[in-house]
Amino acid sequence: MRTRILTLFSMLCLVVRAVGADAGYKQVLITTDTNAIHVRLPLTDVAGKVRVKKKSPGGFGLPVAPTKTRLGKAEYLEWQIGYDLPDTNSPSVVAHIQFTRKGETKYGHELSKIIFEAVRLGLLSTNELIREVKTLPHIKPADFEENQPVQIEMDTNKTPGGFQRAVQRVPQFTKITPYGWVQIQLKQKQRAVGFQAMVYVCLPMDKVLTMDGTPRPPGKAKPKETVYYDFTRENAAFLLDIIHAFGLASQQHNEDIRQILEKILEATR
């Protein structure tokens, strides 16, 4: 009986260890050195916030199986970047960047940490953040992605069997840069009626790096493979595009990102 209990305990420890390792692999990690911010991203977490897609003419991208597809110039990483968390239980949180939304305290996360570190390292200037803080309130409600209409087009001719074909056209904002592109997409709300604007940072596969800082060679992804994207002086302006995307996404995102920028300015003075 004792042997059986010890065996079960050992198996449970292995399971906990495996779950912990899997969760760690999926996390977006942000580290720095003297002149760059390194963002570690999971490459094969197809159900998570970072997915591999293939470029398509419409700009929405087609999901691919990274372990079965030769990843090269035609593919990119779509990262649903975040900027806050309700707690500090993530290595990508910067706990002293706090703001309030509807009476609840939020902590800076992912984008907030990247911007904070970019200012600290001198990749972005405080003047650039001040300019964004002054610009964002002037975006008109009609210009928010969240307020753009979703159009339904109905075919006049019925298909065989009496069905009628309809096409739903969903607006998408995209800004392309030499270092990647940022998209604002409308998605149906999961727990409410209507649509919400989501911001995605799209990183071409030929711009991502391996752990040693060299470009990732084309090829299929290995299980639980991770890659890196670096923000440096050369591409720091891309961060301003991401900030502005949140400002355009919705009124709530606009207010949140302004609060975050103001807190970063306070913390870096």
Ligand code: ADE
Second form
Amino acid sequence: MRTRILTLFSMLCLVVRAVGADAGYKQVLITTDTNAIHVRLPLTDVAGKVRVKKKSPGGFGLPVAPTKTRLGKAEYLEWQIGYDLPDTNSPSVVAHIQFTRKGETKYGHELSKIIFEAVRLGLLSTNELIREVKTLPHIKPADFEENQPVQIEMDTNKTPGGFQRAVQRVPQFTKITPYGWVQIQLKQKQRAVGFQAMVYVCLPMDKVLTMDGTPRPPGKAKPKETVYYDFTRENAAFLLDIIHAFGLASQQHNEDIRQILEKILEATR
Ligand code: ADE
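Form predicted together with this ligand structure, per the form predicted alone context:
Below: every chain and molecule of the assembly, starting with the one above.
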């Protein structure tokens, strides 16, 4: 009986460790050294916030199986970058960047941490953030991408068999830079009617690095492989484009990002 309980316990420990290791590899990690911010991203978390896609016309992208596809110039990472969390249970949180949304406390996460570190390292100047803080309130409601119309076209004639054809046209907004692109996609709300704006940072596979900081050679992803993307003085303006994308996405994102920039400016003064 005792050996059976011990065996069961050790099996449970193995499962807990395996799950823990898996969660660890999926985590987007942000580390800083003297002149760069390194972002570690998972390559094979196909259902997570970082997905590998193949470029396609209009920038819509097609999901690929990363361990079965040679990842080269034609592929990119689509990262649903976060900027807040309701708690501090993540290594990518900046606990002292706090703001409130609808009365709830939020902590800066991922993008907030990257901007905070970028100001600390001098990759972004406080003046650049101040300029953005002043610009954000002037974006008009009609200009928020979330308020852009989704069109439905209905064919008047029925197809053979009595089926009626309808087409839904959903706009997407892309800002292309030499370092990657940022996209605002309208996605059907999960538990409500209507569309919500989602912001994605898209990083071409030929711009990502291995652990030693050298470009990742083209090839299939190894199971649980991670790659790095660096923010440096050279591509710091890309960060301003990402910030601005949130400002354009919706009223709520605009207000959140403005609060975050103000808190970062206070904390780095
Ligand atoms: N809220 C936090 N991160 C977001 C993202 N990438 N897109 C939409 N909403 C978000």
